[in-house]
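Okay, so here's just one chain, in structure tokens, the form predicted on its own.
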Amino acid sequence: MEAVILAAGKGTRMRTELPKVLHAALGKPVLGYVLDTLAEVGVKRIFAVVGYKAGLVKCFLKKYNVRPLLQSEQKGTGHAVIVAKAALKGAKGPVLVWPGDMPLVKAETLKKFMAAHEKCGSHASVLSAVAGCPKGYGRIVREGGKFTAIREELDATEEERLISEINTGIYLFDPKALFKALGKIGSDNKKGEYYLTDTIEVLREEGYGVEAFPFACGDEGLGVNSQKDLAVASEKISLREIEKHMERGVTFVAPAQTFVAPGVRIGAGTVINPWCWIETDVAIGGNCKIGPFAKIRAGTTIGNMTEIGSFVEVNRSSVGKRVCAKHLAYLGDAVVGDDVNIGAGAVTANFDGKNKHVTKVGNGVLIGSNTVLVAPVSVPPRVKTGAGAVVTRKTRMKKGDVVVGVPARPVSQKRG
């Protein structure tokens, strides 16, 4: 199987200069979700038709094994697929066509669609969905229950606009039938474009088999065409991830007020309080408490029974077991040992204006309120810092010391 991703459009309704498919949902461009799902179902030979600001899209595609194909002038979805004709020469299996602005289609839905297409032996299959509000989508037209055409909303009759079964824009084609039909479609429509949807009627009229499978459920048919669509997609992706974690024993106090990206691991027994933001590539241990209002950024690992509380941000850091950072702290590029207490207002000053540096905090350390750890710095085990201390790499510390002041220095501990 080979796939053609349609990623040439500007997305005028997004009201930005960024190509539509590069707008991010929870930190990842919507095109990335499409490509990740294709990888999950095993499609390896992928082409992406690019156009508007093609250089930016090509740059993103470099991290995937995807070949870009330039559509220098955007004349519709049918014309976009024609651009891929030479690249698909000699294709033996079916060709999957997928708009690059549809991030919500699940891998299991795609697999079901592929299996149904293979089983029925049709020359063209469409993945459809039944929508509560079909406005804005092409309608699946059936006669006597048999799929006959796809009608774009602008060209649909009033009767056809009442149809609730919609076209997701995802197709499987026999390549020879596809390009034969593309050679016969025109642009006699309200947009003056070459619609890929018109190939269905051409194929049916010439005796080819066409089918529509309503396997996509609700949200999966969403295309990101506006900022509102992008917000909805981000919310749906987060809730899907949260549901997966809840099934594994993670408590979310307010799922709708919490944001979790794909690629996060959370141990059973952990409680995530409202208004937390958890980016991809984060691992949180079991029986932890996170938030409210915590931000856990990519590249972070958090050990078991650790508490990351209100208005605490952790970025690219390793935090050990039984650590307590309950409020108003920043840990960036830090390696924090076990049984450490991070006082309110404590920060790791990891950036010197040119480079990021690492802060190391040993086991059992007590970091006082408003302490600044100026990286690169290493704090030995069981050290205590006084409130407002500024600890630098020049601060002389040994295990168990108490350091105070600006700059911080060790003080003797008098016994009563």
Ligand code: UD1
Given for the second form:
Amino acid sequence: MEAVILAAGKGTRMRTELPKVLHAALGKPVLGYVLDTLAEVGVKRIFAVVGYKAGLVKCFLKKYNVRPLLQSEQKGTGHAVIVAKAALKGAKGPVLVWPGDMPLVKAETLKKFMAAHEKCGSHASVLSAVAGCPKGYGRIVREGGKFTAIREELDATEEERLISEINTGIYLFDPKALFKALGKIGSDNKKGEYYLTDTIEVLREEGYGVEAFPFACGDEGLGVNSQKDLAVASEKISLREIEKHMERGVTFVAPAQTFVAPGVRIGAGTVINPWCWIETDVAIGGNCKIGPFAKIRAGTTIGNMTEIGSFVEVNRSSVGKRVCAKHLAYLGDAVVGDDVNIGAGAVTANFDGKNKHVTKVGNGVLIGSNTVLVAPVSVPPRVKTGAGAVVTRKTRMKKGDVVVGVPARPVSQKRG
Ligand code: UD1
Ligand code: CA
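Moving on from the form predicted on its own, kindly provide the form predicted in complex with the ligand as a structure.
Time for the whole complex; same chain goes first.
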């Protein structure tokens, strides 16, 4: 099976210069959700139609095994698929078409859709959804229950606008029938565009089988067309992830006030307090306490029974077990051992203006309030730093030392 992702449009309704599909929901571009779901389903031959700011979109696509195809002028979704004609020349199996601005469709829904398409043997199947508010979407027109056409909102009659079954924009086509139908569509509509949706009527009139499967449920049918849609999508994605974590024994005090990206692991017994921001590629152990107001960024691991409290940011760091960083701290590029206490206001100064450097903190260390750890620096086990100490790589410390001052120096244990 081959897939064509439509990602050439500007996204005028976003009111920004950034291509719509590159707008991020919880740190990941909308297009990334589509591509990750395709990978989950196991689709390997993927083409993406790019156009508006194609360079930017192509740059993002480098992370994926996707071939970009250029649509120099954006003349509509039908025209976008025509661009893929040469690339799909040898295609035998069905061609999946997916607009790059539909990030919420789940892999399991797609699999169900693919199975139904195969079983019914139609030449074109549409994944539809029954929407509470169908406004703005193409409507699935049925006659006596039989799917006959897709009508765009702008071109629909009053009566058609009452239809609540909408087109997700995701289709499975027999390639031959698809390109034959695309050769016959026109642009005689309100937008003056070549609509992919018009292929349905063409195919039906020519005696091909067309079907619509209303398998997209709940929020899956949401497209990102405006900033408001993007905000709703982010919220839905986060809540989906939170629900999965809750099923595995994680407590969320206020799910709607917490943001968790996909690709996060959290152990059972951990409590996530409100107003936390947890990025992808984060692993949090069990029985931890997080937040309120904690920011845990990509590439971070946190051990069991650790507490990351209010206004603490942890970035690309590994934090051990039973660590306590309760208030106002920044840990960036840090490797923190077990049983460490990070005092209020302590920060790792990890950036020298050019490069990021690592801070190592040994087991049992007590970092005093307002300590600055100027990276690269390594704090041996059980060291204590005084309030306001500025610890640099020049600070000579051995296990159990107490260091104070600016720059920090060891205090004789005898003098206390
Ligand atoms: C489209 C469908 C509509 C459906 C909705 C659901 C058509 C005519 N309408 O409407 O029935 O309910 O999606 O998501 O297809 N694009 C290109 N090149 C173009 C035009 C668009 O690549 O020339 C891309 C856009 O970047 C976008 C996708 O195709 O990712 C869909 O285009 P968009 O303008 O958002 O279509 P809708 O109006 O949402
Ligand atoms: Ca859209």
